[in-house]
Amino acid sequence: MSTPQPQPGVMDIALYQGGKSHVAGVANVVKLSSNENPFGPSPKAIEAVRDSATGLHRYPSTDHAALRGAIGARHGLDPDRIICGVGSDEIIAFLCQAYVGPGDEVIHTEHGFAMYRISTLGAGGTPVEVPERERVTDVDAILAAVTNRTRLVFIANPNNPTGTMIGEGEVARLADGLPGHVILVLDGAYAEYVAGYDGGAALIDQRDNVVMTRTFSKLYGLGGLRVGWGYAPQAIIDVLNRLRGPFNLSGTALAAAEAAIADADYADWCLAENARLRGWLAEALAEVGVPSDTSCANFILARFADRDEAEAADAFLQARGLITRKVAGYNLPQALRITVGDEDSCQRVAQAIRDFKGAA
């Protein structure tokens, strides 16, 4: 008897974990497993919240106008040509659902953000997945990778898991050797954490097949509410609109998004204390021997001497109510990410840190 199958590679999608939150037998944790901001959204966001709760009964905005004049307003681009999206994954699966079929291929980097494969394997594509050079996104690699086949280019910069990222001649040099027909994808899922860097917006300005996506998530603090966006050349953003439910983000979301982004001064403050905060816990890792690459977002990988030191770190830390991410399913089971925290929870890695290696 014939019973439902899904499509060719469904099957293949390890179903995606999220940061852990909670502890077994362990009060008041501190989650620094998802990257989260650790002093919330916008002041200004929340109250947009609460207002828009008297509107919960009207359907919201179906083209998000006001938000990508918002999101223009504060980068210098043209409305017209963003899009927004549940999250920035909503905009990774738009791409790979309108360009990728089955036949097709699609380059990612060994430690790359894992909704690249899922996204590819959901339309019945083909992940191809290159070498990094020192956890760092390796041009010549992913050239080299590249078919007449290769229909997507991801590259996340700053890079997730690793922090790491490659400067603007470089991404320029990756768009440059790409053929016509395929698209490089910038997810700047991080930007922000990068002063002066557009995320490759000048870029996608003078040329056909380069995209950036962003989110709310991280610096905004808005990872309940799940907003993203991306920015492309016109006829790009036309083919996305065509698969975007007309409804996919509520009026609360929206609005807080835009509340989130109007207000530079505490974004502004955000990005100082992690930049502060980021530097001091690096450092205070290195000198009981637990070194990190530098980092461009608002984490660091650090890295151990194998596996197994990885993962009785990891224990050893949640013994303490620290929750950080294990990244083995990122091929870097040596290593733990950790979300820079506020300064408490800052002090408090580095302190059962160096009991740990005290201990070891």
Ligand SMILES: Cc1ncc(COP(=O)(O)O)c(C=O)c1O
The other form holds:
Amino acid sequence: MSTPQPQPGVMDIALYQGGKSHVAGVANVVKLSSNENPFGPSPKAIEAVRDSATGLHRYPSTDHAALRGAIGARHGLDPDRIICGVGSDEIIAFLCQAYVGPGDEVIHTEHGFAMYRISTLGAGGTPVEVPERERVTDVDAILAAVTNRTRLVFIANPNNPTGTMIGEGEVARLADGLPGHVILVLDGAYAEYVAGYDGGAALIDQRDNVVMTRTFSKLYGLGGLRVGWGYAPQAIIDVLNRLRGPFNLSGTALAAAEAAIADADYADWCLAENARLRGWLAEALAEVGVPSDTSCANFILARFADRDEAEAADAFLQARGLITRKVAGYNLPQALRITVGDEDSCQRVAQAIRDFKGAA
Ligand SMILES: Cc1ncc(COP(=O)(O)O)c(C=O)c1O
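Switch over from the form predicted on its own to the form predicted in complex with the named molecule, please.
First the chain shown before, then all remaining chains and molecules of the complex.
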């Protein structure tokens, strides 16, 4: 008997593993597993969400003009070359849908974000994983992996889960080394955390084949509403908009994102707290023999001796209600990714790891 069959590639997708949010039998957990802003969204975004409730019977804007205008104003970008999506995940999916098909290759790095592989397989393409150099994107390894079947190259800068990044010169060298038929996607989910970094915007203005993805899920604390965006050459934006559902973002999500990006003072305060607590936490862990690379984002990748020790530390933390992220699925079994929480959470994590190491 014949049965329905999915398209090639779909059954090769391993389900995305999100950060845990519960521990059986432990109340009052602190979730440090999904790189969320521990301070939540701007109070102005919360107010905008409340205000949006009276308009829930209306369809939302389909062109997102107000939000694109606000993003353009904040970042000095042309709003016509911005596209908004249901999280930056949706922009990643559009890129794969539009430019990748069976037989095509998509390059991502060894410890690259899971959705690059998932969206590639969903489009019928072949993910190609290239090594990093000591948990840092290796431009030469990427360039060496390019073939005439390569369609996209994804790098997150800063990268998740390593927290490391490459400089603008290296990004430009990568862009220069790619053939014209390959799109370089600069995933800037954590770009806001890097002072003075434009996420690659200037490079995009000079090239036909460079795209940037960004999100409201991290610094702006709106992961629950799912708002992301992309910035690209006009020809690519025109392609992606053909795939975008006309009402992909709810009115509530649009209103919240507009209010969040307008509240620069709140974002700056969150950034300053993150930088202060990130440095403090990294140092506290290093003092007890748990190193991490200098993080450019809102998490640190704490490295233990081996997989066993990382798993034991994870269990120890969970028993104290502290949920971090195991990253064996990112080829980092010896590490735990820890979101930088508020002061109290950071102190609890540091104390728990001190106690864990002391007890070992
Ligand atoms: C590197 C990177 N890219 C993209 C995303 C997707 O974010 P969102 O779809 O919430 O915008 C994440 C989320 O964790 C991420 O870490």
